[in-house]
Amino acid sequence: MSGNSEIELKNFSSFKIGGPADNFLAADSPESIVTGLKKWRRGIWSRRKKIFILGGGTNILWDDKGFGGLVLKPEITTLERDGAAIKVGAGVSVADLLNFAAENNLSGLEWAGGLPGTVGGAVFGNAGAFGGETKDSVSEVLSLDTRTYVLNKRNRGECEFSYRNSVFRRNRSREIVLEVVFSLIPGEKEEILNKALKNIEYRQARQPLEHPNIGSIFKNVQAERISPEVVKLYGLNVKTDPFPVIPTARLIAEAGLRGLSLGGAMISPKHPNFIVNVLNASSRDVSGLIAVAKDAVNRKFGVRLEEEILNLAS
């Protein structure tokens, strides 16, 4: 367990803002886990202090600040094959799983080529990209909780999974993912592979990852919240992901915020539903272009734009 004088948290955000936190555990096993919580709670102040639990970092806009209580962050990595379906830590990262997914010629997670974070991670938010997402393959989920210190075991359908979210997120802080199993199909590691890459070069070519940045700030918008007047008139594009939907991305450049910049922080030109630090950005940068954009497509288009990332600068 370290102290605030230790950790900075920019330094576990892909973003590269974030100031100390109070109390950091990393811990590799479950029984680590309960440990550490065990002594933290020990602390004086620790029952008015909340528990954040921290994947790859790559959804995340702290605080300059930082955070007041304990960053938790499981590192099981925990990577098995049995038959046409494998475990997998939390801790473990997407592109990891999907090559040794490849390498057992298990095919299923193509969809996830590029994508940033932890297992963890994944299974908490639900995270898609090209049509796919992460419940389409997850047949259980082993979590523990943090204030009783018991083992759940959900298969899919109690895992709650929708757009982006899941009942972890839901248990926020309550409820940790330890472990994953993944149910996938045989494949031929070479055609596995090359999807993944299709999906990692449409990423590069489309998307700043040249900057630090946090992904999509924002969900995309669900094609029936706009109406068809509306789409025609601006000429929206409607894709599947995985339900009709108007990409956020589209109505922030129509709203004109295309390479808006507040401080060290800019929406990009590149993919206007990315925010990226480009000058040593403060989350006060992030968070004031986040509320410039939901009021820019709020006027222009009457949608609220719902955040996809985990905004704790709020």
Ligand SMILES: Cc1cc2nc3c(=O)[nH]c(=O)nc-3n(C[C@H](O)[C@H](O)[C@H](O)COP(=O)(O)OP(=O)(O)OC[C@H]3O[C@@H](n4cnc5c(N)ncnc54)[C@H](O)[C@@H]3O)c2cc1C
Contents of the next structure:
Amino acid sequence: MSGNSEIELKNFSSFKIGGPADNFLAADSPESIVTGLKKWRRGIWSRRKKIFILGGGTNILWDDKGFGGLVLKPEITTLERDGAAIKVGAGVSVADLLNFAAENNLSGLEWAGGLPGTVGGAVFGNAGAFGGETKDSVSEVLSLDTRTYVLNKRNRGECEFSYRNSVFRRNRSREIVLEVVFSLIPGEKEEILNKALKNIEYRQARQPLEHPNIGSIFKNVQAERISPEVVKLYGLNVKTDPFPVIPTARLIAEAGLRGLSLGGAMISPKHPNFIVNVLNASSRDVSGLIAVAKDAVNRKFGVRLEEEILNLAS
Ligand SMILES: Cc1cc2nc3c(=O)[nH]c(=O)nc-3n(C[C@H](O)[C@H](O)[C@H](O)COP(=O)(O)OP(=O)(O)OC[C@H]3O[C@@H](n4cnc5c(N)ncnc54)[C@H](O)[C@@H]3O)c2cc1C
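Could you give the coordinates for the form predicted in complex with this ligand, as opposed to the form predicted alone above?
Okay, now the whole complex, with that chain kicking things off.
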């Protein structure tokens, strides 16, 4: 376990923002996680110290001041095929899982082409894109309770997946996703890789991947929350994600915020639901832009934007 200030969280975020972690534990088995948690608990003076579970760091805004608790990174790397099912560790990247599925002629994850992060993070937030969602092919999730050290096995229904949400997100910091079983269907390697590649190319063309970022800051807005007159007036397009939504990027653009900068952070002109770190942005710069976007969209459309990212800076 690493002690004070040794670990800079900006090195564990695709945003490249974040101060030091009080303690940091990377562990590659359930047993080493439990040992590390017990050791950490013995060493801390306050029961109120927090735990944060870290995946690939592609959806987190850390605070510049850092994190005053334990950052725990489960690095479980199981990757096994059993018929049309794949058992995979939470620490495996979604990209590696997708490649493994393709190598084994198993289809169902092509929507995830270009989705950054780990399997643990994808299950936690029921990540989705191009009409697909993580929940579509999850059949079982093994997790560990960080307080009781009890292992839980849940089927898909018990994971209570919904739009960018799951029981793990609701129990944040309490449960660590360890291993996931995906049930896939037989397919053709070339076809699987081609579909995934199309999604990767779509992202490369439309997302500001040239600057550090953490993906879309806000969830898309349910279409029913905006009146049909306003939708018509602004020519807003409704897309399926997986239910009818108005892209938040469009609302932020209509509010006139495309390219707005604060310190080193900027609302991406290319994709206004992304904030990009153009020049050593601080978490305060990003929080400021988040507040401006919420306010402007609320004034113009009467819609309260909901954050999709994990914001530890507010
Ligand atoms: C360029 C770009 C594009 C993106 N596009 C999309 C997209 O199309 N769709 C989409 O849904 N998201 C998208 N994202 C956001 C992000 O990639 C996903 O949310 C991803 O699933 C997060 O995974 P991660 O491993 O990086 O999680 P992290 O960012 O490390 O963590 C996110 C949350 O998951 C929790 N978590 C992580 N691992 C575990 C675990 N093992 N057990 C319990 N909790 C855990 C963390 O505590 C945290 O609360 C994008 C991000 C970027 C940078």
